[in-house]
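Next up: a single chain in structure tokens, the form predicted alone.
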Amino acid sequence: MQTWSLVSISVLLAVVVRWGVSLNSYSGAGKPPMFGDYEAQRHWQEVTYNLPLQQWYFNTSDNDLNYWGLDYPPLTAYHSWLCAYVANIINPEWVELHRSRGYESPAHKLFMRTTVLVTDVLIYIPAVVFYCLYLTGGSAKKRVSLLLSILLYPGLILIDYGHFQYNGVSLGFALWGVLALGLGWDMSGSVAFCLALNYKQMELYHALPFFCYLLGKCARAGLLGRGFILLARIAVAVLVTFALCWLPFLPDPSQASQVVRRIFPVARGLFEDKVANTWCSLNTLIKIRSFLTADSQLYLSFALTLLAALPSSIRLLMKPTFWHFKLALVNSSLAFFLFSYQVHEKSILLAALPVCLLLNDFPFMSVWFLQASTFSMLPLFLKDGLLVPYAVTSVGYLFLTFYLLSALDDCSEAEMNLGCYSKLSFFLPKTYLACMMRWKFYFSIALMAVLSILSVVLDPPPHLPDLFPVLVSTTAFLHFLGAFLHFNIVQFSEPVSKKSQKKNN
């Protein structure tokens, strides 16, 4: 009873923080003609409510795809229609065809913010609660501390409740999938992940670990016996889920192919803006897009993404345990973020979710990564007028998580799983490894703080207008590359702590 009281208080605090952030500005506020992601979501509601389904993804006189054309899978479109249905009941002007373009008002902002909160309360928050209560070890206080640490992760809150998106829906479905697999409900987990993938195509970042974990589990059970039956049941669940999601588009092949073209827009180029991945960081030294054709960029990014993700996935296929599954989710999502095609800065949330699942195992490294992931989106937050919520939530989260998870109290080699580095740095005493990591962390936090302040108080030189965004993205890229290497090394080593070994069973 006491546990559920603490859970209720944690959820209430998470809701209050989310609503507090939602009181601030949003993407493209008062900035015609294109506005921003807030208008994109509103426009999709306008399109899906007023036009027949067959026109949602096609360019017509009533649906200009150059103006925030729908470019997400069918579940996003259905969700937009549902929101529009409610919006039309409250105020038809919010979704009136053509005439509602760029609509902004306090009442409409309240409605849009509420739709995000409702989806979080229905999908994301319950998944976090059940994961922390049923798939993490330790005392009730420890599990509630972990719950609060995940729910108050500032990156997701600032994007969904500040910038304005519905990432909690796809991430929530993905987490329900992780939860189901952790409890042994393989078919339910497959269905949940299919829903995530049919809401946002970026959930492909997590697809390889889900596939390899389930295939490895089937192979371990015997592909000529129980394993084959399990594989067949999973395949049927996946096919039925996809068929139901795409059912309105399947009768006409041109409809389905148009949806696919819209959700994979390869014509947009290798990267946009200043994203903290390999291509954008490398572009500061070598102008990749000036000597590689668009097709070459696509093939190169695909090859490197696959090469980066395969070792972790193969390891998971050979050892399909829940411990390796969580690490593979981190490594796969980071491989996609660092090397894939057309990556947005917000896509780091796809790596942040599985890192949140490791807070109980590696609190120090996980909190460090989560801070860096929030910092990597600083240029976007400044553009949206979210400096104050960024500063408050980032600083508050740092102190809160280190207090709740005691990450700095016992920052030993074993706690950070640094034993796997001993063979690589045999010339250093073991005690130095943990000490070095602590000082690197202090330097990293100081550097992120300094760059955040400089980005606000200083104007860049006229000949280097993107100086601070480039510094931010490059700094974050180095953090992500280091995390990618670290978690891959950890996955190829054996869990050393008792709590990790418990997860391995």
Second form
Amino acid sequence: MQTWSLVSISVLLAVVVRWGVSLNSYSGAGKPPMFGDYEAQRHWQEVTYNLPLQQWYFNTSDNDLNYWGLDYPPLTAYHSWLCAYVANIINPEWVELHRSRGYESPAHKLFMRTTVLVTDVLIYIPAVVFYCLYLTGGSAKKRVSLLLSILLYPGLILIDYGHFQYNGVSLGFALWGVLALGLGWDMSGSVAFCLALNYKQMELYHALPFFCYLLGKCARAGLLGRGFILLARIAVAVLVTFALCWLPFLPDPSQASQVVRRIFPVARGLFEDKVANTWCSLNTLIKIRSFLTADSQLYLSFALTLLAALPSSIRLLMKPTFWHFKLALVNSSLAFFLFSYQVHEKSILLAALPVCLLLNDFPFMSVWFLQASTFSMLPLFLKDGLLVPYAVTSVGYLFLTFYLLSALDDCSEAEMNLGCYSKLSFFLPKTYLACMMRWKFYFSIALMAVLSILSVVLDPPPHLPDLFPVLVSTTAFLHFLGAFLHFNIVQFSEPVSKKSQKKNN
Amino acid sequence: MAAQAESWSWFAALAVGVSLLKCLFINAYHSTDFEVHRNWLAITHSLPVSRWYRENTSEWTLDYPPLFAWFEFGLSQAARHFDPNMLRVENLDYASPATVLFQRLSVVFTDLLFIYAVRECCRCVGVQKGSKEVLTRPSFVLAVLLLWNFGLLVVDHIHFQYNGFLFGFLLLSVAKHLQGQHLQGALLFAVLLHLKHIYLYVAPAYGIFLLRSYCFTRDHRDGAIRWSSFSPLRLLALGGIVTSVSALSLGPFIVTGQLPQLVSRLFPFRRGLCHAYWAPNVWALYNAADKLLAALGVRLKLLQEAELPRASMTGGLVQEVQHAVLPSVSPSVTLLCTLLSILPALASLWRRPRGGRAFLRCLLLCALASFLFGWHVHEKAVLLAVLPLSVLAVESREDAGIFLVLATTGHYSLFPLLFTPAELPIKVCLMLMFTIFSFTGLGALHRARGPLLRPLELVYLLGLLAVAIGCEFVFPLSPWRQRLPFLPLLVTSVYCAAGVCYSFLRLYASMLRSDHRAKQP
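Complement to the form predicted alone: the form predicted together with its partner chain:
In what comes next, the whole complex appears, and the chain from above leads the way.
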């Protein structure tokens, strides 16, 4: 069968699964007074459509920032305005100022779901298709398997089409950036990444690797010669993109500074809810927030984040290859997720995207991580009434990846890139290590399944109301920490493919 | 053993994948058939057997044969643990989340039989030489064509019915016949008949085939029947199977004297010639011709508009169609047409039996003939031809071409079943997926022997694309929407009817041609 037909079947299947999930409930459905992220997005449409741009980020009598105030960068606001424009054509009630608050109807849900699908089809899905076709090796079948495995990653589908958000846009732009850099189009790549950054500030998780990769590349070309010209061109591209995105806010400095204040809300505390990062997990042992001031929490988390992201970034700066770039994306985003300030459980998607790109290189570890990342958002899915799609897509993904990528078959030492470990633990036989990893994997999957079932079936004891969310987030945290260490170690060892190529030669 | 298990792992992946996909549609739109089956669950669970076919609190009375009622009774035992309220007859239109979950899951789980049947069918198709690649193995293509069949997914898991389970019986029975285990095949078909009597349409093929190829053990060398080889024992075995299944199913009702009541429920001839949405069959063409002639007559002043019967098509949802110009059609006429159209196929099967494949072809012709000429045919019935044809399509190039025309038109004619905008992306994407796969999959399978479709067929199928875009996207936005609401349904069924009729004729032609070839030494 031809590649085009396999690719189109995969894309269609991905759309069907996305739409199947979208038939379910969304966050805050029928839960006044605050509702959820669905209402937030709808409210932004209402605000951007009815108010002049100067008032979007300001608290005014028409714009109550305490009720889902706009706290994303300008591109999100423009996107909301565009959606609102279409919504107003279809039914003006959907975006009427003040009166449309908490508006819910099947037709409106259909409209909102469609906007997500449209952005996905326009931005995220093509990026994945091009990435799989042009930047991965192997036969056509292998590439299509990879395509399907990336497109059907449940975490992103459940958040965008179940919970309701537009992560596909920012992740899609970031992926276009990765794609362009992989193809050597450095300027377009930087532009795409700037767009991602201007859609969601969380894309900062990926900023260090992009910066280091481009800088390293320029440095390699000679910072005084061709490299300097390249650097200048990239800098101009970045500045122009930023200027265009912020154009309406630039004339008035107070405008721009207000937008920045809204985007980085330092006052909201070290962490909220139950998130699978260091601070929340540490909180079960030590109550950090009780003996550190807000400022010192901020500095501490900032310092630790930088410290955690630095090794892989420096390594990337020294060796600016695409392979290192992908690994650095994983390591940097995981460092941010684990240590930075005010992390949401949904931010794990930022780490999941680069891990998806590694599915081809390290199927076993990537599948494991992706499964854990979906699991880490379980409390959120349960709150939104997404149990069935969560169960279906997670189980399906496990089957799919193991069938398509034959991850478990290939988990010999070389495939898993464990050479580095054998240096550390020379007293263990090599086969023993791979076997141990496999059993750890089985155990972890079983643990996730058991915890999922328990959180659904059992009521927590009255004195520990958050027992299951804490267990889930701690379990997921351990997985993420393990993955972070693993991928860092891998990045500091030589790439597998090169080794084997040398052997073959 | 290990090698065999390994080579079938793709089948497990396909089956698990499609089962999980079905679970994603739990919250999708479901038609009134959902309430129909809920009502049957309630009836069989809370009433004694003697009242099953008399109960009429709901308008959706039990109108499937007794074995299906027992099947619902079995399901209701599990339903108790989900939500006992769904089992109360007076709870009309009851659809709590637990009820929806249970009913949807019951379809997914009973489909396991279908999956098993597909696997048996895949074992029957030959292995092509030199095809190590999984994607171009006939068994793989067949498994996808059956397991991921667009029609079954849409009708069973969104619209809501138990066709997968029933087709499981049919395909399993076909597979048993292809494997030469005729008694098992007969038993399965007898059970199927008592689960849903629509399969009576293909019963003639079964009857002739079993009589000719099973009860007569040997032929003359030229294929003519050898009367002396008749085996009464085999006939007795077949008769025993059919009678015992019938006794098991109908016995209790005969004993209590309810048979007339049961029959009146099973064969309601009070319904109209065509179903609400016209199935793409001969009568759709007939109705359309009638409308056309009436309009033409009015234009040419041959007919008075006031004299015409009240145009009943304006709503598009009426049961009764009155013809203006052409003579009206009665049930007996449709029956006669059906019988006449299957007669040559049966005769050919009798004269020259050529094993299971010829039987399957005859079964197909029976199914298609009943679809084309039957009374009050539902468009879902086209699956009765599409699914068995998949088996033939992976084996011969000509059948593959027919399959493409029939499956594409037949599946497209199912589009009006799902009219809710929320399900539009699903039906479009699933249909595209299935169609792309069937074109490229079958194309790769028969690549060595040239293209599958003739140029004209290709043009016709591309025209379907235009019809689809017109009906689904352009029409709802156009000013005709108010004035001619029935237009998309009319265009869809007439356009598809042409394709279905054409496939029928081509299937017939290929059967008669092979007859002819067999005669010439």
